[in-house]
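A single chain comes next, written as structure tokens; it is the form predicted alone.
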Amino acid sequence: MPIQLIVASPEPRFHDFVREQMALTPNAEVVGQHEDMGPNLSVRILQDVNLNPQSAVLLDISADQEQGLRALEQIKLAFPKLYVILSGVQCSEEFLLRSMRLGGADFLQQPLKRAEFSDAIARVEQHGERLHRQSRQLGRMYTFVGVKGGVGTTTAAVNFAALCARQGKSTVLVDLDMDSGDAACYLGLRHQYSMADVAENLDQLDQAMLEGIMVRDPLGFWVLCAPEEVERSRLIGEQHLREIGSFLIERFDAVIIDGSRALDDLLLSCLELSESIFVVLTQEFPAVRNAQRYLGALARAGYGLEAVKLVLNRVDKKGSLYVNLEQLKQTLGAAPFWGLPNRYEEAMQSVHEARPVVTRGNTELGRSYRDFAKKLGMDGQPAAVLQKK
């Protein structure tokens, strides 16, 4: 897909490195050059983007960083899904999450390096591949990814493709736990084959292949398990993950991953692909230390909040020796995009039952992870939908 960029900055020198770089790069384009940083930049930036629509924004904001914050903002409301890169001579913690929240998608630190722009323009070519595949309707690809061990992350992801088969929607869950992959043992389900053997054969798999490979949960939706052999698991690369994660998109409705792993090329890989990416935390300090490093990690890699969604396990409102809501808040940049009720036993159990907690019965825990479900699109109710072959 062609690459064109629209590019603001008073400095000369900045235009001239941008116009070097994107003549190197393959089938790309500077759109549109702008060096007059007045209050009405965002009208003439947002004229560039009715002309060319596919295009992305390049935005010095080291004279007025205010200033850019508030240009950003406007373009953002314009066009939600606009790529916007800012670029400036810091890069604190605090400023990513402030730009993330007003909807920066990255961030290039000044002066600028033929290194770190390669990869930013790599980002935004990937963004568009994204939107592309979304315009021509393939399914949509979600990612719970946790802070650290014992948030819940494989909880939500199961629970999750539970309510989307239960929609009538073609699922997959994908474990990508390789050390620890524990999706199929909460689901009872036992598994001769894994994500090696999808890597092993990517240039000859097909749907029945793939079949044959994965199992099925009771409720209709398949899970594509981690090795248990350590060894072929470490055989997996994230090009594999790239591949494998394309089919899937292009044959299911729904592809979950449960990323309980660290934020590595392999996770990088799925991320590149998804629709939502469901960062899982709880109130715990380490937890939340855990997450504001996280989203800054996302943010640097090109992920603000339009993607990335933080998960709030065991809400507890009251707990004195936890981080309280207004305190994540402020830590973290962001309100949580939905809390879940500390119901560990109502988790527990649904472990050791080997079923997921939105099967059984009216429990608290499961409710909210319908309205989870709900607040994302779904209306709760059984979708008669086209099935992909």
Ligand SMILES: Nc1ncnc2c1ncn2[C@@H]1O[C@H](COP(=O)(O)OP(=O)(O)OP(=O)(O)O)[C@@H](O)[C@H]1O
Given for the second form:
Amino acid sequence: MPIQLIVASPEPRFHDFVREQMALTPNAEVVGQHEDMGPNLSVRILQDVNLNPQSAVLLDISADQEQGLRALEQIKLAFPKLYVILSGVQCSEEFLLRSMRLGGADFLQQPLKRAEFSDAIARVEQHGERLHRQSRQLGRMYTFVGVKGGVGTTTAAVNFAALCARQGKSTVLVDLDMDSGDAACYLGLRHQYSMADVAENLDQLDQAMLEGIMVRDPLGFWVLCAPEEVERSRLIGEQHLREIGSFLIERFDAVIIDGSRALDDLLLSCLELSESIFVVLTQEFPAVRNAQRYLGALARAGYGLEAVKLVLNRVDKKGSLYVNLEQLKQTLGAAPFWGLPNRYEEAMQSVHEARPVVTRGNTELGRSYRDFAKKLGMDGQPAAVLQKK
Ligand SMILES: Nc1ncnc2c1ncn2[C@@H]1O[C@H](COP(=O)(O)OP(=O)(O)OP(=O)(O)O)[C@@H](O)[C@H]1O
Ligand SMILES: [Mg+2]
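Moving from the form predicted alone, what structure would you give for the form predicted together with the ligand?
What follows is the entire complex, opening with the chain shown before.
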């Protein structure tokens, strides 16, 4: 998030110092400067805040502490959530207490020092992130669970993530297939880091670190890849996933999980946070049998049919070698929520081009994915502007 600062001080050298330090801080800028500390100072600062509602204020009170407190009081009355840093030469404890009671957030001792200034700016940034998190709703997690290998789970998760991103949702796709994570490969993305790096550094996890670890698809969504090394995959536990999942839904509108893996404790820990669980299957006998087992396990774990939706891939209405739709419904006790057509050429061409099928012209499979999203209440129209995180 950008860091914006409005600075008020009668001292040109104070302004010079702040400008220089802000220029050295990534993503930071001074959006207002006031040397005239006259009686209408708070009004001028408030005008700046109106123009830059995300900004913080740095108020030099060294020339007149009482006037500084009055300005602080007026500013905080107008904008109670505004982050105001006071700065002075020497202030008594009593003065600091009064400034705290009026809502001062921080204090910088003069002469200003680089390290202390940069720590204060880091606190401004954290405050901004906290406000941002509080003001937005939690995102939604959608988990795709494959009842067996090769049923099309990764294809479904990748296309669903692409659709979310095209609708302007900030989106992350999490590859939970620790054995052969394919998501990045289906998108032609190279990655150096993975979920193992997040799990190993959970105590320092923040947005910047996460963005350094994930890779980004040209459509704007992020991918948190599975580790390349099998040994590192084993270090990722349920608690890691719970924490990573919570972190992601606080920051992204849509969190898509590629659960091409057994229904184990790791996958179950993701389901706790999921709004929808898409069980992907085909009409092959072993897939339907496994789907029955999966639905049973999910029901025992407390996930009923309002959360669990069957996605039937490669629908074949006639083939005698497959379980027909009526038998499937009887065996599973529910009709599929969605059926995707059997379009091997289209699916393979999209893997070959490393682009989700929903982005490729007029394909039957792409259309079916778009209608699937519509049935879930997601608007079918792509957004004009991609939302960046
Ligand atoms: N609707 C479809 N019609 C035809 N082929 C499809 C369809 N969806 C996916 N496929 C193809 O099926 C194969 C397996 O798909 P995918 O990798 O998505 O499955 P998976 O369940 O994630 O497999 P894994 O167990 O390896 O993780 C791929 O070649 C893919 O292109
Ligand atoms: Mg897969």
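Model, not experiment: these values are computed from the prediction. Just so we're on the same page, rigid core means the largest C-alpha set that superposes within 1.5 Å between forms. Positions refer to the first chain, counted from 1.
In a rigid-core overlay of the protein, Ser87 has its C-alpha displaced by at least 2 Å between the two forms. Superposition of the core reveals a Cα shift of less than 2 Å for Leu235 between the two forms. Positional change of Ala105 between the two forms reaches 2 Å or more at the C-alpha, relative to the superposed core.
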